[in-house]
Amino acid sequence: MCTGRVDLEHVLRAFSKGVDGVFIGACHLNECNYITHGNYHALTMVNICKKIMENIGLNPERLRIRFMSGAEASLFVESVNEFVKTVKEIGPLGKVEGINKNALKAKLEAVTQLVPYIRLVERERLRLPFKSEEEYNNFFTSDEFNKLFNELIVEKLAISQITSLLRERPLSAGKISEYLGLAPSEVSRYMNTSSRQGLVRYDEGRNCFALA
């Protein structure tokens, strides 16, 4: 199967099921068997996913992509063993990062709900003309990418996390801040935006927020 078929949703599903790390093995760049350059699409997906993981408080080293050919069995074994060692050193998903089970579930559900939107953003704004791993890595660690990520994804991701939490039960702004690790001022801003969009409402009797 072409690595280009590996979707962001596949990675999120693995983490949602409690997997501590995800390893993706791809063909060498510029050596695509299907002439689709699917391995570049996979590299883009991995870089975006790592940024999202960092944003929601997960260690991005839990996701890794390595490029190799079918004839490089020793490289595959070496790469997987190294990754397994790294993941074991990091520790259990969520627990090490200080994210409780309910908050982790809400965060991963929130990202999953945004996958169609993220695919659109990737296709329209983040699909690159570069043809080397170095150029890709330079872009995805650049101020330009950070600006685009903040502009296109951060607010939608935060609001999606909030609505995912509220789907379970109404919560105060303080509890939302605690669960998601957001500053109270950020929660206030996102709640105002969510209220204007008709997504949430404030229950004065219970002094908390609920889905509209």
Second form
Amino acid sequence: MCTGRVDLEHVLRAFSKGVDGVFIGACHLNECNYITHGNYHALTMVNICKKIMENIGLNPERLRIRFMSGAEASLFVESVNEFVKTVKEIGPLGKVEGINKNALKAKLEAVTQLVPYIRLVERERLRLPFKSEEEYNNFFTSDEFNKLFNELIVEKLAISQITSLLRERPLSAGKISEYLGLAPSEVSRYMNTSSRQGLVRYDEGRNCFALA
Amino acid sequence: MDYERLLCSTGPYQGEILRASDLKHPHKIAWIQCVGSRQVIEGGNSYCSAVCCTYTQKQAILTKDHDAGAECVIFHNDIRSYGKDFERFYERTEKLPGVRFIRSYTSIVKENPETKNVTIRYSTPDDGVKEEEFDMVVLSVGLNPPADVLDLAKKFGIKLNPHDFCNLNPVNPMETNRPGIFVSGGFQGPIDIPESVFSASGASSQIGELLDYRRGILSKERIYPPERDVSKEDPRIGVFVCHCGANIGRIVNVPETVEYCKSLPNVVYAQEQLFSCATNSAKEITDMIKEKGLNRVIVAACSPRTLEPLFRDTVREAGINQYYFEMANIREHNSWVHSKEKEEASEKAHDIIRMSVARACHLEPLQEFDLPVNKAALVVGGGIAGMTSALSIANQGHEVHLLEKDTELGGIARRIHDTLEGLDVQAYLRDLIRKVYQHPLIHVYHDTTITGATGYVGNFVTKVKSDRGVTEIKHGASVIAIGVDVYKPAEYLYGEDDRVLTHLELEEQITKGNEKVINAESLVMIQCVGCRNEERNYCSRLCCSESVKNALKLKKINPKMNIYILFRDIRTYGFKEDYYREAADKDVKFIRYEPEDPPEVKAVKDGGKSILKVSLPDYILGQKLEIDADIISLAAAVVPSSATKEVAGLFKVTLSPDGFFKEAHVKLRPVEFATDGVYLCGLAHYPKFMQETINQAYGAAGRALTLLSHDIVIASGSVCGVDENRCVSCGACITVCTYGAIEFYDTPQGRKARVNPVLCKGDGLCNTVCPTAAISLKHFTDEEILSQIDAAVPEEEIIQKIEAAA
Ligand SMILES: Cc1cc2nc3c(=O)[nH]c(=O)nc-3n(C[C@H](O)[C@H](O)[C@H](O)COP(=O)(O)OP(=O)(O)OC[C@H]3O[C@@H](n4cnc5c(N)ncnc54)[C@H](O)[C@@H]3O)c2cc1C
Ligand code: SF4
Ligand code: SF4
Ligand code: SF4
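Compare with the form predicted alone: the form predicted in complex with the partner chain:
Complete assembly follows, chain above in first position.
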């Protein structure tokens, strides 16, 4: 099994179980034990996941990937100690970010729902020709990626979070924007789109939204 | 060696570095290199021990791991980091804070009777003679022949060389003067671990050549009891927690952990064992499986890397599918790294086992595949490595297809006249080539281009265009021996001025007797051209000796010639040190330069005569030095063959950072690729001398033979499968699987992906790209992995956490 087998879903599951940080140790880039260079795929996955975490209000520093060989015990120890220190400084998951447990669960659930879609996006739009960590990091902090992310993922993510919240119980627009930390104007835009798509409906009597 | 023991967790102070005199931690440690080596004095060895430079660097790194503030000073002569990846290692050590390398001879002045500290005197160009006090001094003592070597040699009737190591046949370094007695490892001379492993498997191949007629007649096929179908039963898990002597038991509370295991869901039995890998323990496991009706077994012990096969075998003995076995690593991942936190280590052992138990519940029985083995071998590259390997394989009764891209066999050795030790390379090569052509089982292909390579271990198919036309070769094993190229220097006027040659060209001109070369008044050799730099961060290993060889030859023909060798470190390791000394004795001048301030070469006119002016700083005299040269020879780097990338792609093998082929494991599997059935030898692996090439070539043949002598190979059951109902024919998995293990097949429901299980290597990348989760890696399914993640955080903890958060 290769680091490339580590899936976005696995990382999300760990967070939804309440762990405060996830560390992925991979073989050095360009020194994959297999010829598939799965560690590059893992790097892409980590970058996307961090972006998503940021988007749903989690500190992206809770996820880290480091590259090392089996002979570099000291590097491993150093990397893990450093990471543990970082995570301790950040503090408990959700609490420091001001997200309550239901909201956190719903958010992560919503992202998990999107995993198949994100895979499609990766395949269609994110096949990167690069050969180094630096180039990857540059790309994932570039405007180009930001634009792609906004275009392709942000809305889906918001709607997915909304449906996931509404699965629990109907909510008012105000409550939704409070839970998701979104501006009311954004929420109403998403509510329009999702009711057009037939995902949610407005319950006039109770003045709140529910799943369609 | 004493220091090595100090660093070790099983050493005198459980891995703490303490001084024997007062049990204090030393913070300032000095290493003195070349103690007892490279010395022509009573009690010393004239040769270089070849391993000390690198082991000292390792010790310095480990010392810094133990105590980040430690000050490490290494007093050295040349630093001989000539092995694969050693140069990077050297660089890494040098960059550590608090590590100093000082090039100086030293003497030990005194020990302070109170502090027990030791004073060392040394000198540097900048500060002159200095004294410095250290808490501890480590002597990097060299390698000697075994203590009872004379006795041993007499008993076996084998001859020794003047250094009392085995007297080797230069063209077969594993052979002794007595037929049938072979030598491998340190008795060949001072060599390191990879070299020892090559020569061991090489010697075994030669023994194979002698004993081939008896191969297999004593082996018995293992018969396992029929497998019990337990897939419908609820999981009944047995956990065996190993003490590993004191390795685990000293840190982890094993009896308490056993009790904990019993409290876990689906665990019906748990016990402790002193050494789970001992034969009686294995029997205990099989007995318990039968007695308690276990259908899944967990051994909580060490790394599955070494012992998983053994325990899988153990459960098979009890009629359980071997994929129902699971290993929890509580040694490497736990007791070894948490020796100071015993309580936490016990807790972590619980966590690790709990995760394994969760995973075990989801394990599925898997079948392995028996693949037939085609008995022929393919050898790519007809240099010394390829030919030697081909002959050894053919001598054991296997057909060999030898591919050479050139019109002639011989490779780079065709350009080498003799070796430092005086071997007539051309005569040897002619003999080797003749043997290859005459061997009835070897088929030589010239002018070859490989147009395609498919298949898998035991069943490769390679398409070749050659002087034999277009052929499709079926073979069970492949040996890659495509050699190297020599760097074409862009520096020092090479290619602009025909008095500037490479070392190899110089050798050719000496052999031809070129007057301009042999009658030169002054000749300058510049070492390390094109490597040991940022672009090629490795040492080409051969060039120091090549230059010494050329210098000695020139001195023999023309003793009056002034020869200057401009070097960074002279890396004439092992017995080659004697020739370095000889050259210095014959007045060859060795002048050191630093990479920051390399020599400069200018062609100038001086009184109507055109000369080459070489200038460089002289560190001993502290001034600029100018040398007029008639001829300049450059020690041009050895670089990976231009064909390397293409061949790597065809045979699906990987490359090291320097662009040479990458072995499966530097020390344990140095002649194999991680890709099954593909082997490696010669310069293609890394620069090395002929003797080393021959060692490795026999080694590769030996490993290939272990495969070819079997009728079947077994392929892992942990491969991918596709749930065709879920497959939407998107092809994502096919794109990422560079092994080409997945293809589309037409089915009544449309095109569906299907995995060829013998090509699948089980990395699982395809799983993470499939939008419908149709493709799944057996033994590492989402269900299995997620159950482990879930178990990593026990329920109560989550609840507490969430409550705390709310
Ligand atoms: C400058 C220099 C000086 C040396 N001096 C000494 C010395 O003094 N003493 C000593 O003991 N050793 C010396 N050596 C080392 C010695 O030459 C080697 O150890 C030995 O010759 C290596 O043989 P090889 O078969 O690995 O490589 P090579 O001789 O390079 O053979 C590789 C062969 O593979 C062929 N090939 C390449 N690509 C393909 C392909 N795609 N398909 C088919 N065929 C292919 C090549 O044409 C070549 O014939 C020296 C080496 C160098 C470079
Ligand atoms: S000349 Fe060659 S062998 Fe000598 S140190 Fe430089 S690269 Fe290494
Ligand atoms: S990625 Fe999945 S859906 Fe696409 S072809 Fe492969 S198995 Fe089928
Ligand atoms: S696990 Fe690797 S080798 Fe096997 S099919 Fe998937 S990508 Fe190919």
